[in-house]
Amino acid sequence: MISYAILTAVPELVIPPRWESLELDGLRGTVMIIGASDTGKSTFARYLFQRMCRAGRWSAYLDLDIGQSTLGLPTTMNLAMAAAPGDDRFPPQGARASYFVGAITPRGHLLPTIIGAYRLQQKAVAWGAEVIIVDTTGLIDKAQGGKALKQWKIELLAPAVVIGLQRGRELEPILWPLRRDGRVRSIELPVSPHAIERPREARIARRRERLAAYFGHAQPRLLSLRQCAIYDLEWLTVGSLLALQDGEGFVLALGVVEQVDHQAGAVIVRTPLPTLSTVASVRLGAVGWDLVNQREL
């Protein structure tokens, strides 16, 4: 399973009164939180997860933000369970799973983003989660695929509740039909006054910090292209970021292609995974990582 040692300290939450007054008695199933970037989605998702845990429900936190993940590495979506009903520690201390999208934005990668979200949700259900809190990306712009992404993610995950955080009316194209759809309850909340807008440079720096720390102690491993399933082989080149996957298609670890020998059908992958003996498949991503300069390619 992918290492979570790269997690930084989790800041204390500042809870607006409107969040605390939210009526959530009897809440069960999947709860999806949507909103633009820097509207406090992750903070609210953590608050809601811990509130459900304190109510005695066995809860799961599903982090779908592949660019600015709370639980894992950039390019991945991540699921974490509470260790037991009532355990409100964050990050959650129970079972974990990770799904590789291989990109830092859903744009151009909507299908694997939606499928990965569903696979992780079903894993949480299989593990016995009573409540699944889903933190989504900030992509909502219709022209960039955000509206379609949110609508079809809602259709596939079938949440019991969708909670929208918006500053103005930016979520109206998504929320308008939900208000009239009896299959889902929609709740609309104002953005917390404590939400902070982060510049693009800060987002890039955070991704670099996470990946640099993760690959800091990685070692070279020989991977035969003829002995396991290789997906998206067209992305294979020096510097390609890839996922080493288990038999279910979930991430064991990430790796970076260091050398390619096409004639021998083998590559050298630098990864923190101690052995490749448990790798059932490999999926290459659309982004790369420069191991020398510690930056995205």
Ligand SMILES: Nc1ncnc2c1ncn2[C@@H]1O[C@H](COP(=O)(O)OP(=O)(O)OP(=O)(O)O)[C@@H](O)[C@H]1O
Contents of the next structure:
Amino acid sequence: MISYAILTAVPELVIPPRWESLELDGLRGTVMIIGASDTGKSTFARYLFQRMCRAGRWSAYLDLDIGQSTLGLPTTMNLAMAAAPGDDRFPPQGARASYFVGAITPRGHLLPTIIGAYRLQQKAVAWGAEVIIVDTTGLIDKAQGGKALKQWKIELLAPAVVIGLQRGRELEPILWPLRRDGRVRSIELPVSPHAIERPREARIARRRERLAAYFGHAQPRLLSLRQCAIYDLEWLTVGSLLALQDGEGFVLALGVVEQVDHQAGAVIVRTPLPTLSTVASVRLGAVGWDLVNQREL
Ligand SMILES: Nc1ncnc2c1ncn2[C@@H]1O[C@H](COP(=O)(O)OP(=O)(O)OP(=O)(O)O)[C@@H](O)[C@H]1O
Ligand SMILES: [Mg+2]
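Shown: the form predicted on its own; wanted: the form predicted together with the ligand:
Zooming out: every chain and molecule, the one shown earlier first.
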């Protein structure tokens, strides 16, 4: 029988000895965690982030999961810095940035997924993060583009360490070349027996809860289509989810298209953002949100 230490701050977390014995000395830079769905990636990422913080390293948490986001809203990837070196609070309390992909799966949206990840990583570097813990989606299947996504994300973000959580040999196509590549250290961990599967309905319900709470306080605002840069206009329709973005292309707030007046070139957007005066660009998403029934379209 394996013995497990219990972390008092998060009572439900059971830390396997393999996690505790991980040698992290000298660890700097980007640490990417990969694995299939429900393998405990986010749980492990949080554990590692907090451990790094306690070791005095100023750390960032980069959440690339657009379907089951830990830090932000569905359809976005999110970065949060620890407020200061040594501060291990989670969610991290320091600077934040968010990038809109506009979808809840990377499938069919590989470019914004990869490019957004890079933009956020560079932001963390610019903010002085010594360590960037990267949590990822569970899409690893070759037939669905998961292997390519992970492989090219690793190529672009150039992590110092890739940590794979696997049940069997499902990560083999991704990990096999990495073991022999001097650019990256790969660490393989078994899936914790405490990792539990979240059914599809639970995933939908969680997204719905997050978006319903977010748009609960939203107000209608008039957006002139001639005022600022609009990306992916072909997705413009009532119910479209969109991102109101700052001058760097990061998310200020999300919105939902409530009315479209093509003749006037104007759109009514429901958003919690108090004013659109700071909006530099707008990016329409591939998914929609039904404001009345509060569900994905
Ligand atoms: N070591 C652990 N101790 C206790 N519970 C755990 C542990 N690892 C995972 N779990 C539980 O298992 C479930 C799935 O874990 P988690 O969300 O971390 O997986 P994931 O791989 O990030 O999933 P997803 O594919 O949805 O992103 C969660 O309810 C989590 O609390
Ligand atoms: Mg996760």
